[in-house]
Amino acid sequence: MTQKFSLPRGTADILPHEVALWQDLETKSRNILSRFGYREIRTPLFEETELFARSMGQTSDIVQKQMLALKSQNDEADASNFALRPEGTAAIVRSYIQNDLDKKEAISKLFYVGPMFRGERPQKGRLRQFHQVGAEAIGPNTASPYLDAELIAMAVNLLKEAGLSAGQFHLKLNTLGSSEDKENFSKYLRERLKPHLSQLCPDCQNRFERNVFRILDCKNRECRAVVAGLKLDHSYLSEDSRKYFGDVCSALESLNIKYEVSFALVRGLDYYTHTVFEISCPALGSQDALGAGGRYSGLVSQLGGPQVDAIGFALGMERVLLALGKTEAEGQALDLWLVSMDEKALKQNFLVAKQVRDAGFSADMSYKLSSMKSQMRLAGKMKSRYVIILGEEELGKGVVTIKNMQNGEQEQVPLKDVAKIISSLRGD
């Protein structure tokens, strides 16, 4: 019995009727990002595992539970040192350092589009292979609340350009302050959470010592109730950090970007400092995050590069498409379908199709003879704007019949007069 294969669990085929939706989102994303001065960068699908461990933190859930490591069939010594990328920032920073971009430009505005990989339990909108569009601004001149606000506005504009209305998504904003502020916040959280430790889920009891900020992200109902009872505020922030965050908020307001300050928003990765944000779509249910980002001023130096500032974000493309509520794109209309009534006509139409394509138009045909009704049905499925009909009668006269599928009008034109056929297509 022949074995049938299925796609790996947690992955999805993007079929032809869906691809146009993806292409549209990618095109609009590239247009928006380019408008803000960002340039595309493409990094490998896998990197050294240690890069992700150092950037995201050994205690992060991604590193602890979700990393997809590579294994060589040849048992190469270094095979286990690589993992498929779970996010884009670490690879961008690695490339920034390795290619000495700090010596070539004062600020590097980079964006990426592509697949990421995490060994998660698959859910709707949460796959093991998923896709992100993201952007990073890195350089010594990037520690500015205006850049923070601009990058957040860019993410919002991208969603609007994709087709979401302002009412369909929600922007939450917070600050972790400087590294010193973040450490104070960590101590503050442990002090406040310690009396409630027994009420937390087993995972959060683990996180209490290893990464207390992750408790604020927990979806467990009891944990959420404990966090809500803490009544968090910005008392841990220094005066400078308060001013910086205030300037970010003011800049967003000047751009008419609506937001909500969420004191419990921290993001789970170790590298974030100062501004963090998340954009969600409540209509998506429990997996409602469309994207997120923030500032990570210490990451570049932590990975062996210069002491420069940085900020970035990523949007989940599957989530955005789910929020748009579209599952199938409108089929791309074919310019011309060629109907052949006999073998001689088939041979001639084969050459006509070439001439039409060479002129820059799309053309297709049935490569085996069938009834005219069957071929016309195919033309309809292809949403062809025009149909050329060629049979014994037309060949005898040296003409073809061209039919406008929108209004049903048809006329005969000389077989040799392909230019007139092209002109008819162009003039519609």
The other form holds:
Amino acid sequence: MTQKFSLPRGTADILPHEVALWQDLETKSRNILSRFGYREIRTPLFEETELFARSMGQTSDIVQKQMLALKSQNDEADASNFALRPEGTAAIVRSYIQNDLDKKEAISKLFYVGPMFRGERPQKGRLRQFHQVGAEAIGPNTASPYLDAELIAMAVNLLKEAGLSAGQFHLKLNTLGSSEDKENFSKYLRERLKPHLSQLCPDCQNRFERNVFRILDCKNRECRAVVAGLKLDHSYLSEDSRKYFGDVCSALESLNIKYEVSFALVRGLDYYTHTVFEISCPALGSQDALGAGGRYSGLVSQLGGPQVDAIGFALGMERVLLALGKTEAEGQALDLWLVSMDEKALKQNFLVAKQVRDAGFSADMSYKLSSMKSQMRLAGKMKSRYVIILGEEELGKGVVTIKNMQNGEQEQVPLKDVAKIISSLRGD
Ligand code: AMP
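Give me the form predicted together with adenosine monophosphate now, not the form predicted on its own.
Let's see the whole complex now, leading with the same chain.
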């Protein structure tokens, strides 16, 4: 038997009836992001593995467990140094540095829409190829509570524009403070966690020394209970960081954006400092994060670029579509379906279809003859706005019957007068 192939686990085909939903989300995203002054950037789908390791941190789950490395069939040594991108920020920062954008513009407001890849154990809402829409604002001396609040508001606006109501999602906000504050935060966390070390899962016992923040994200029930009992606060913050965070909160309030301060929100990647946020949709169950982001002012210099400030976010598009609960887009209607009753009619319709398409309308037909009923059924399936019927009688009279499928009205139009057909399609 011939072998049948299936798509790789953790990936999905986006079939034509779903594509319209995707296009709608992409268009709305592009509209919102451009309204805030962000411009689209497209970077390769793979980069040097080291770029991801250096930016996200060797101890991050993504780098340790989820990188999809490329392997070349031939002996090109190079290929083994590449990995599919697990997220967007690292590549954008690489491109920002490589293209000297800091010298070309005061602030680079960039966005991207596209697939990301992580070698995860697939489950509902957790794929190995998924899609993100994300944005980054990078530039020298651009750290401002207004920019942070505006970027968060942009993510919220995008979700609303996509069709979610404010009650369907939840914005959590926190600050990690400056890199010094972050050091203090990790000491403070270790002090508080130490008495509970034996209650933590083996992974978290490991994380205690290597990356204590990760413990706050652990999904294990006992670890979560320990974290919930810690009664965290912002005592590790410097005065400046405290003020900065207060200003972000006030700016969000002035925009009427509802949020909750969550002291345990730290985000999975090393590069964040100051503002961090996460947007979740409780109705999605265990994989409820719609998106997240934060400030990462140290990353550009850490990757060999200039000392500039930066903030960004990414939303998971599959999750947004899941939260919207739509699986099928409103049908995209065809303008005209052509029904041919015999070979001569088919030959004629073939030419009418060309003229209609040349005029900018969509037209389609069957290329094999079948009963009127089955051709009309196809017209219905295609949700065609109009149908042309051409048979022996019409050909004899040199006309076509054009039927408006919405109101059932039909008229006969001279076959030579395709312009008349087109004006019907226009609704003149
Ligand atoms: P992260 O960079 O992990 O915070 O990802 C940002 C957003 O992308 C998440 O909030 C999810 O909505 C989405 N996302 C991340 N990983 C996956 C995945 N494996 N499958 C589907 N969506 C994902």
